[in-house]
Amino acid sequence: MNISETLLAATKRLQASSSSARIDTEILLCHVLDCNSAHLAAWPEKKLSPGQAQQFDQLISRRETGTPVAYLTGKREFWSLELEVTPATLIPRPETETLIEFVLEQFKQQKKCHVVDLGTGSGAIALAIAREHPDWEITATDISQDALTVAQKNAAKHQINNVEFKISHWFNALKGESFDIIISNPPYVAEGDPHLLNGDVRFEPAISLISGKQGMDDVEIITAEAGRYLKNNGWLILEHGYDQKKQVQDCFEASDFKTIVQKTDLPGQSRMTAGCRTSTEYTTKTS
């Protein structure tokens, strides 16, 4: 079949299992043909080789069973960085860019900064910040060596040299260190949450998603311990679930964070809480 016929047939196959069937088929076909979507539109009559057709059919079959497109292609874009992703890492998502935007705005005047990204996964947060601020010193940690290996590959691919990678469960390997910014997208999904049965998260590492009965275990650990690792005027910045805004704020206040800022992502969902420990009175800002 040609490109046009292949796209039509594959889209029909995926309609029952994917809400983005056409987009999925285009991404996967571009992956097989090593081209962009403009090529598909420009050459609809071009035939696939037998090898290309077989590879594409196998990818569509796996997508029918729910395997995320990012795991099928082995890549996902985040903050204009094409990142390698594997089943050892979470798939970077647009809502996490809310954290990057906050860092760039809040610390735009800061020439030097020591940042740690806890639970870096594919390296998305650490590498985005490192590329924007090549003079900053970034540490990226993860409990998984497989995930760290992926993050290191991504750093090498984009020639980002100001990130140090460490195996660590939260702060365990950071004793004696202090940071201007502690940032993390920790696990925050509750055990038994029905969302775990749907979509891409079925295939993502549970250790990176699930955090106790209320989804708050890791947030509580990080907020409780962060103060020992923050410099004066240092900030803790966390991503969290859309319905955890009040719970996370309570954790920050209980851990003596005074200035607290909460942000929403582009769809308007509560997504980020940040706190500084140096103000004398509590101030909470939401936007």
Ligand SMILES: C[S@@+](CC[C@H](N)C(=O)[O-])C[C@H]1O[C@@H](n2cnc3c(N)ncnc32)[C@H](O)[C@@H]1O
Given for the second form:
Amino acid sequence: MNISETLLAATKRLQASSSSARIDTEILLCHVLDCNSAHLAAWPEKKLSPGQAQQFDQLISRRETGTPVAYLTGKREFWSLELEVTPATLIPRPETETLIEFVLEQFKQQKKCHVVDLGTGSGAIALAIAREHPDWEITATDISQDALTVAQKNAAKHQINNVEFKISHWFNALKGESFDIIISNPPYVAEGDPHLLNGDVRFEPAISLISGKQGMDDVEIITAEAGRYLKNNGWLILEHGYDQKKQVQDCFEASDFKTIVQKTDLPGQSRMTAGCRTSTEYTTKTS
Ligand SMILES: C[S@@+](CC[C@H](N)C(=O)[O-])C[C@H]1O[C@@H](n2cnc3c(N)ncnc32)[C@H](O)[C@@H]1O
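Switch from the form predicted alone to the form predicted together with the ligand and give that structure.
Below is the whole assembly, all chains and molecules, this chain first.
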């Protein structure tokens, strides 16, 4: 079959299982042919080799059973960085770019900055910030060694040298350190949330997604402990669920964050809470 016929037949096959059948098909065919979508449009009559046809057929079969496109191609773009992703990492989401935009705007005057990205996964947040600020000192942590290995590969691939990687259960490996920015997209889905039964999340690591009965366990731990690891006027910046705005604000207030900023993502969903603390406030509270 040629490119045009292959696209048509595969789109039909995926229609029952994917709401983005045509796009999925194009991405997977580009992956097999190692080309971009302009090539598909320019050469509709070009025939696939038997090997290419077989590889493509196998990918479409796996997509039919729900495997995310990013796991099939092994990559996903985030902040214009093509990142390797594997089933050990969350697939980076566009809404997480809201956190990057906030950091770039809020700290645009800052020449030096010590940042930690907690639960870095593929390295998306740490590497995007590092790419924008090569002079900043960035630490990226995760509890999963497999995820950290992927993040390290992504740093090497993009020749990003200002990120240090550490295995850590939240702040455990950071004792005695202090940061200007603590940033995280922690797990925040409630156990038993029906969304876990549909789409890509079925294939992503549970440890990336699920955080106790209300989805708030990890947000609570991080907001409670962050003060110990923030410099004076340091910021904690967290991604959270679209429906967790009030609960996350309460956690920040309970941990003495006085200046609290909340942001929505591009579709207008509440997604990010950031708070600033001074060490005086922390000292007062703990003395
Ligand atoms: C929602 S994913 C975010 C991944 C990446 N930062 C992103 O935005 O694409 C949460 C990440 O936190 C990590 N994680 C879960 N529990 C953790 C813990 N107790 N300590 C450190 N990292 C943890 C997971 O392995 C996962 O990589």
